[in-house]
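Encoded as structure tokens, the following chain is the form predicted on its own, with no partner shown.
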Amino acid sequence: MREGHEGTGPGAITPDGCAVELYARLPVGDEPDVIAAAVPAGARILELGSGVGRMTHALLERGFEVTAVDESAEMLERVRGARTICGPIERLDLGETFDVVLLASFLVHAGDVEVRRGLLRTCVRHLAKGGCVLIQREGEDYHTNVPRERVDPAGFTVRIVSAEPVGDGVDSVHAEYVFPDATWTQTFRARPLTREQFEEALAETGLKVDRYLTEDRMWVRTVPMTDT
């Protein structure tokens, strides 16, 4: 298990403290709607960290050509329809560029900050000339507004319970998923990242924000600076 990472409850729990039937339960929200809105049709989309798939078999539904990776081999024996690549997201290097690179699931606010320049290398390293990041950040208030909970419609309940900071401005945040039959909790280490150091942090890569698609700015278009 990584270090101030880990994971209880029923099934495969990945090294991030990630539980695999619990991702494989979650409903997808309106991500991929976002997505849809803010790429071309049809485009090929390397997607970080793509987990069970849950936004992978959206976007293959509307069209896209996926590609997904996770460092994980027991979530992507759940991925269907896409090509899929085993290992570390900050190492990939595959030697081809996509239209879209998706890096979701709050990564960008990796507790490491070489492991998060290493992410965001990944994105620009196989991005096509034309094409764009899509950033999934953390809420504003996601480590201050706690402890919190939010009953979702499919009938489970996610628990923030504590956000305690460790030091160098990590968090070790707590969080539970409550279902009718079984329960899941996770721990993980997570940077906190204003508006203003989210973008320090693109500007490191030679990235910057194209616009904010959502009015949270939690999802966000990136592109290289060099372009015009």
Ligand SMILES: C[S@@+](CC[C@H](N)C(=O)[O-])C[C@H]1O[C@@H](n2cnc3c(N)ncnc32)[C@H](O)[C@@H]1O
Given for the second form:
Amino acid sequence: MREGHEGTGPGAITPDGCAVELYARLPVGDEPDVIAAAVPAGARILELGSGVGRMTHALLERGFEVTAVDESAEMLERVRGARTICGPIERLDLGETFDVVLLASFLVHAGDVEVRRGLLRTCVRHLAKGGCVLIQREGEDYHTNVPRERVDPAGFTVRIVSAEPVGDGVDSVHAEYVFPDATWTQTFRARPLTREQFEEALAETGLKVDRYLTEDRMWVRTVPMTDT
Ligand SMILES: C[S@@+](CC[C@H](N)C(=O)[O-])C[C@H]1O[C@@H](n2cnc3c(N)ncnc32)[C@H](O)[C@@H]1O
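Same protein, different condition: the form predicted on its own was shown, now please give the form predicted in complex with the ligand.
The next block holds the full complex; its first chain is the one shown before.
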């Protein structure tokens, strides 16, 4: 288990506290459409932290070629139709490049700054010339608007119960997913990043914002600083 991360509920739990059975149930939202609108048709995508393939499968259906990476073999077992690679993203070095690297699920908010740098360096290392890195950030009130809950039309409730500081600008976030027949919880460390802090973190690894893809600025298209 990664330090400060924990998960409860039925089935396997990943080192960052995610439940495999939970992610197998969560419906995909509009993420694949946001991605599809920002990249060339048929692009080769490297998806970092793919989980069970919630987004992978929707991207494959839209005609993209996806390589899915996750450190959980139990998550990757559920991925269908994509090449899968099991291991920590921060140490990934495939010796090949992709049109698009996808770092979603708020992974850029890693509490450990060295892990965050490692994740972003992996993105850059695998980027083909002219390619882009798509990043999903937390919403601006993610750590302050707590507790909060959302009832999903698919019949479950997601609750962000608390976000408590644990030092060095990092919060311990506790989330609950309540289904009629099962409940999962996840506790994880996340570092809130203002827009300025996020853009500084990008610059450290030689990336810059090309454009924010959504009004809430949660989805971002980034490119190497050397691209004009
Ligand atoms: C919150 S889940 C999201 C999964 C998927 N992106 C989705 O939206 O359904 C995060 C996933 O990233 C993986 N993960 C988190 N940190 C990782 C790391 N440093 N290296 C490899 N996998 C990681 C976890 O194992 C988990 O499957």
